[in-house]
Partner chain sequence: MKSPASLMRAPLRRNNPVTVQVLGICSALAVTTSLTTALTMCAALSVVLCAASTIISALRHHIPNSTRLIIQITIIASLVIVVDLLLKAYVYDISVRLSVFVSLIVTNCLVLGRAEAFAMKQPVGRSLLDAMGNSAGYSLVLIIVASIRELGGSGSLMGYAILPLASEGGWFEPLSFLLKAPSAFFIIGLLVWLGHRRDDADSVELPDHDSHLVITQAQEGRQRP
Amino acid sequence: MTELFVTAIVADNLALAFFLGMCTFLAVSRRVATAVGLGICMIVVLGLTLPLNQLVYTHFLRPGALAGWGLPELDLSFLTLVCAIGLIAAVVQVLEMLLYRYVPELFDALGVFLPLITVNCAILGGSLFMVERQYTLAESAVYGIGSGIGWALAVIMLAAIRERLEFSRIPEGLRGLGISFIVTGLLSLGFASLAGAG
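Will you show this chain by itself, using the form predicted on its own?
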């Protein structure tokens, strides 16, 4: 389990190895405080949705899952994508209501990006990787939390670098997203070297 956890953070980093969730990754990485808030949200959402999606897939969608109900040939795996998105949307909606009620500053700081977590391809990608790799419930929870931590770590590192770059003399053609793409590529290479792929 420890190896799966570390692999999810470093080698299988959803942002830096698979480049999933880049829209929110680049948009929210202007300030460290906002990046930390979104990173925590990603940890919570990935940590909750991956095990929940694993349960739904295992008990209802995979081939033969409904054999106990007298439907052994029924294969509902084609609904995996739709069910995963629906479950993610429900979890994000609950998280949004909790933040609105208990942490309104973070709710305001995240703005439109909080509802966009619902369609964040990093979360959906994590769920689909979990199904493809046939993780157990415990492995899904470990992978979900590890993936969330990896994504959060990457966005916080990018935000910290981008805050420092505001005081640097960057050529005009590279300001804004240009330098952000370069920094993201360098972070990706750093994570790949930690994973032994470089």
Second form
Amino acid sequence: MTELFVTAIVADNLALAFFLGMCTFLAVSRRVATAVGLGICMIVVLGLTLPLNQLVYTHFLRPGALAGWGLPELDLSFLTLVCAIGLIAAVVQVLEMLLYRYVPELFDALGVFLPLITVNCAILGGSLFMVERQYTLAESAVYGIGSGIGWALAVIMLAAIRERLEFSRIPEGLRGLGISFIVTGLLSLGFASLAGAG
Amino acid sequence: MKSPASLMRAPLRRNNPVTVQVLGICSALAVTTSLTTALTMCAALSVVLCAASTIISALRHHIPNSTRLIIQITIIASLVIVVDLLLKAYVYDISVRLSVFVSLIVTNCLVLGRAEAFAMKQPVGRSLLDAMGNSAGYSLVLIIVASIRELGGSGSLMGYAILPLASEGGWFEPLSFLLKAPSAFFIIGLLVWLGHRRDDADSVELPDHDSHLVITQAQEGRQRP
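In place of the form predicted on its own, the structure of the form predicted together with its partner chain is requested.
What follows is the entire complex, opening with the chain shown before.
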């Protein structure tokens, strides 16, 4: 479990090793404060949706999952994709309502990011990896929280570096997007070198 | 109003979806370790993008504004499932190597971004042209990146040996770094530099994200829960 957790944070980092959620990653990494907000959202949503999707998959979609209902031949696994994205959208929506009702301050701070997360491929990717690697319920919870922390760490680091970059002299054509890619590449190198640290 | 020809041409370089608009990067980086997977991914994305844009554009008068994201995602997801099943049926080996990335076309911001920014407002013909142009722009970047990575990383293209490897008596020492994740970031970063033009320096500054912005605005526009 510890190994899974550490690997999910560093070596198998969703953003830096699997390139997931890159669009959001590059678009909201200009300020550290926003990056922290988005990072927290990612941890919460990944930590919630992965175990939930795992439950849905094992009890309804897996080949033979409906044997108890008298349908042993039925294989609904082709519906994984639609179910996963539907569930993610629903969880994000419910989370938004709960935040708005009980912690409005947090809603004001994080509210903008929640809708972005529904269409973030890191979340859907996490669920699909869970299905592909056949994690158990506990493993998928650990993997979800771990990869959320990894994504958050990466986006906060990139934001911190980009805030400093504003004062450096970068070749004109590389400013903005170009240099962000190069910096992300360097970050990715650093994270990859920690492979096997579990 | 842009001419049909410029709809097709602009996304190739000046307004390239990957290097200028920063859309659909996840898959562009992940499947480019070999040209075969990259080409398969391009084909899959082009089919989904063209079909999704056409369908969404044809239905645009019937899609209520408040639920349009859900409808768009459902249409795209259905198309992706069809493409995924086709790949599994006919080119199983490649579909295993593409892993989850074909399924992730659902959340590819390129497809959703074009649907939201173009197909919802324009007639079918123009939407299809726009989708074709953007698919071509996306494929162009993927093919360039994949060629560099496969040629440099394993001395072959589409699995055929081009450069004789040192381990097999040739002279070429493969740069295995090119097969690792970080190299993809560097190559795209350099492509962005290459594609940069002095006269539109402003647009190279990371845009405040088309599709994400559109989506956020759409969500903010709705009633708070």
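So that the term is clear: the rigid core is the largest set of C-alpha atoms that superpose within 1.5 Å between two forms. Residue numbers count along the first chain shown, from 1. Computed from a prediction, not measured in an experiment: that's the story for all the values here.
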Query raised in the report: residue 102: with the rigid core matched between the two forms, does its Cα shift 2 Å or more?
Result: yes
